[in-house]
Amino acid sequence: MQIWQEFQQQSQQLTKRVFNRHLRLGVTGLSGAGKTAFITSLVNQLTAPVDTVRLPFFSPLQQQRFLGGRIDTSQAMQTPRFSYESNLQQIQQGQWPASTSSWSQLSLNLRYKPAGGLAAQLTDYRELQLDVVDYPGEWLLDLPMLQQDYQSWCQFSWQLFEKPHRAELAAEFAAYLQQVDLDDDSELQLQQLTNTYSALLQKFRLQSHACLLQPGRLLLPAELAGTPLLQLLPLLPSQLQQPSKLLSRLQQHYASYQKLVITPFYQQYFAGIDHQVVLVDCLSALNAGYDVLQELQQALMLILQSFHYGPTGWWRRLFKPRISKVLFAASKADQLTPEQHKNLTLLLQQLLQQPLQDSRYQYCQSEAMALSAVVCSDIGQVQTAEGLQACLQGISAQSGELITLYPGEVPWSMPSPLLFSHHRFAFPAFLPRPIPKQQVLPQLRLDQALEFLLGDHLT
């Protein structure tokens, strides 16, 4: 019976894909970029009563053709469900949801009136099935490892560790590795090495604000916790020069990690993506300094090389799907006063200059914008000696108190190390403002994002 139900579901999805009635949306971003908030707000906007939603640039709604959306209750039982209701409740109560620790999916059925033509005469409405997948940003960082062997990965890792914001922490780990017996590949030593390296990755993230951390599953192992697949670390480049038992064992573990962890992850969550959102937290990187901003740029370029972009048709959608639209979005724009949003978009375009060029070359529609999935601040003005000054008011994520401040200016292009040497960025982090349950989440330019991602599928 279960096999027959699965066959029916797969047949229905294939039919929908042939007739462009099924869309798989990939929300991509590193940890902390705001994927969970983005998905929660997107679902909230699309499933709330139509007369309560304010999406002025979402044409199906403004043309009164959008009839509403519902969460699909027939999603496969074995598929982990995105915790939309729980996430929404936490945001409404003034708290951010917990970071994603495993993958999940939510399917929506969007109902709309055809814009015109024969379809409008033959049917009262159409439906689009929208699948949205959530996953930890840490896992995304493993994708570039598919293009490297173990030795190349070790060389790459230690080049990263030599960066100024990492060097001090990495020196202790290097000294520890130098004392290791390379002919000892026992389970005890492998696990001790793995635990030490895992602790180093956590220090890189918390103390150095580093974002390019591999393997990502050491930070969030999920169901792989305690398995030999996660006994993985980069030996020193000098330790790669001659064969050893430990080197051989780590090479085997690396190949197994590629085959059994990274490849299935890519095939399951990314190989079938139709449209993509790439969320980037530029402001936190600016706060952390020049080296972190450079590392963010490097991480994003490496990750985006793993995806296939280009035009699509019904045959390709079925058998060899490509990403035909990609939205590059600078998240958390509500941490800035409105006149700085243009600079934030320009900075994002500088950070992703090569991926933007590549997507256009591959005839993939792309767009860049600054947005906020959940607006947490109010915009105002204060009188100063120089005149009226734009400012923001919101609940500080650090103190929990209401604060009013001018967050500062965003450089419109990649800043130089010299700028960071005499200027410190300090963009605020806000908590969501508590709102009634029936109220739709406040957003900034999510309507423009929806128009770009879904508008042509709802005609």
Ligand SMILES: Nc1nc2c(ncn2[C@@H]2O[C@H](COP(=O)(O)OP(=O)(O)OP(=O)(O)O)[C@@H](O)[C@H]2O)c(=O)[nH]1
Second form
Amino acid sequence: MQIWQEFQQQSQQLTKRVFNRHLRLGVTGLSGAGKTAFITSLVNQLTAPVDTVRLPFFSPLQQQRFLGGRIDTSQAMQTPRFSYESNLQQIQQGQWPASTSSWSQLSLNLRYKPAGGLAAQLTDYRELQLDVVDYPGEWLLDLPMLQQDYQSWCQFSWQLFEKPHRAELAAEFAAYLQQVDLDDDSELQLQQLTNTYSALLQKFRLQSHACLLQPGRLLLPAELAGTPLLQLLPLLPSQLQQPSKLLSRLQQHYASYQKLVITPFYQQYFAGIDHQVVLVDCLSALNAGYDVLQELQQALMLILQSFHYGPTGWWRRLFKPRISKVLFAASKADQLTPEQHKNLTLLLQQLLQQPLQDSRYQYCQSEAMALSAVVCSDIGQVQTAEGLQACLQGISAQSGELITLYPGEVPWSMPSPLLFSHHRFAFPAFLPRPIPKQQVLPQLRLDQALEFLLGDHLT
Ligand SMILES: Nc1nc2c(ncn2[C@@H]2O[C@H](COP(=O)(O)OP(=O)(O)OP(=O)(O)O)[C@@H](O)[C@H]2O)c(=O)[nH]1
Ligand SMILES: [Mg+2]
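Now that we've seen the form predicted on its own, could you pull up the form predicted together with the ligand?
Expanding to the full complex; the earlier chain stays at the top.
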């Protein structure tokens, strides 16, 4: 019975894909980029009663063809469901949902009237199934590890560890590794080394604000906690020269991690993506300084190399899906006064300049914008000696108090290290403003994002 149901579900899915009625949206971004907030707001905008939503640039709604969306309730019981309702409740009550610790999924059925032609005459409405997956951003950085073997991963890691914002913390770990017996591959030694390396990764994140941390599962193991698969760490480049028991064990673990963790992660969540949104938190990186901004650029470049981009037709949609549209979005634009949004978009484009030069992107449509999934600030003006000055008002995430401030300017191109030596960026973090339950989340340019990502599938 269950096999028959699964077969029925799969054939329905295939039919939808052939007729372009199924879209898998890949929400991509490092930890803290805003994926969970983005998905929550997207679901909220698309499932709220259509007369309560304000999405002027989302053409199906503007043309009164969008009839509404609902959450698909037929999702398999064993599939973790994206906690939309509780995330929404938290945001409406003025709190952010916690950082994601495992994967989850949600499907929406979007009902719309066809824009014209024969379809409009023959049917009252059509439905598009939209699938979205949420996962911890840390895991995304495992994808580039598929392109490397253990040795090259170690070399790469130690090059990263030499960077100024990491060097001091890494030196301690290097000294610890120096005195390790390379012919001891006992459980005890492997576990002690792994614990020390995983503590180092946590310190890199908290003290150095580093974002390129591998392997991601060492930071957030989920169901893999305690498995030997996670006994993984980069030996020093000098320790790779001679064969040793420890080296060969770590090589085996690395290969198993690639095969049993990263490949299934990619296959399950990313291999079938049709459209992608890449969320980037440029403002936190600017706050953290030059080295972190550089590292963010490097991380984005590595991640984007893991996806396949290109045109799509029904055959490809079925058998060899490729990403045909990618939206690069600078998140949390509500932390800036509006005249800075253009600079934020330009900075994002500069950050992505290198990956975007890659010829693969020429075959897919891309767009860059600054957006905010949940607007937490009000825009105002204050009188200063120089005249009227734009300012923001919002609830500070640090103090919980209402603050009014001018957050400052965003450089429109990659800033030099010199700029950071005499200027400190301090873009504020806000809490969401509490709103009534029936009110739709305030957002910025989510309508333009939806138009780009979904508009042509709702015609
Ligand atoms: N002001 C503002 N802050 C936001 C917005 N979206 C996210 N944030 C902030 O960014 C933090 C991280 O957002 P999440 O949506 O949890 O980020 P994530 O990409 O899901 O992170 P992981 O779950 O760790 O991978 C939130 O806790 C907020 O502090 C936004 O639209 N506006
Ligand atoms: Mg999350």
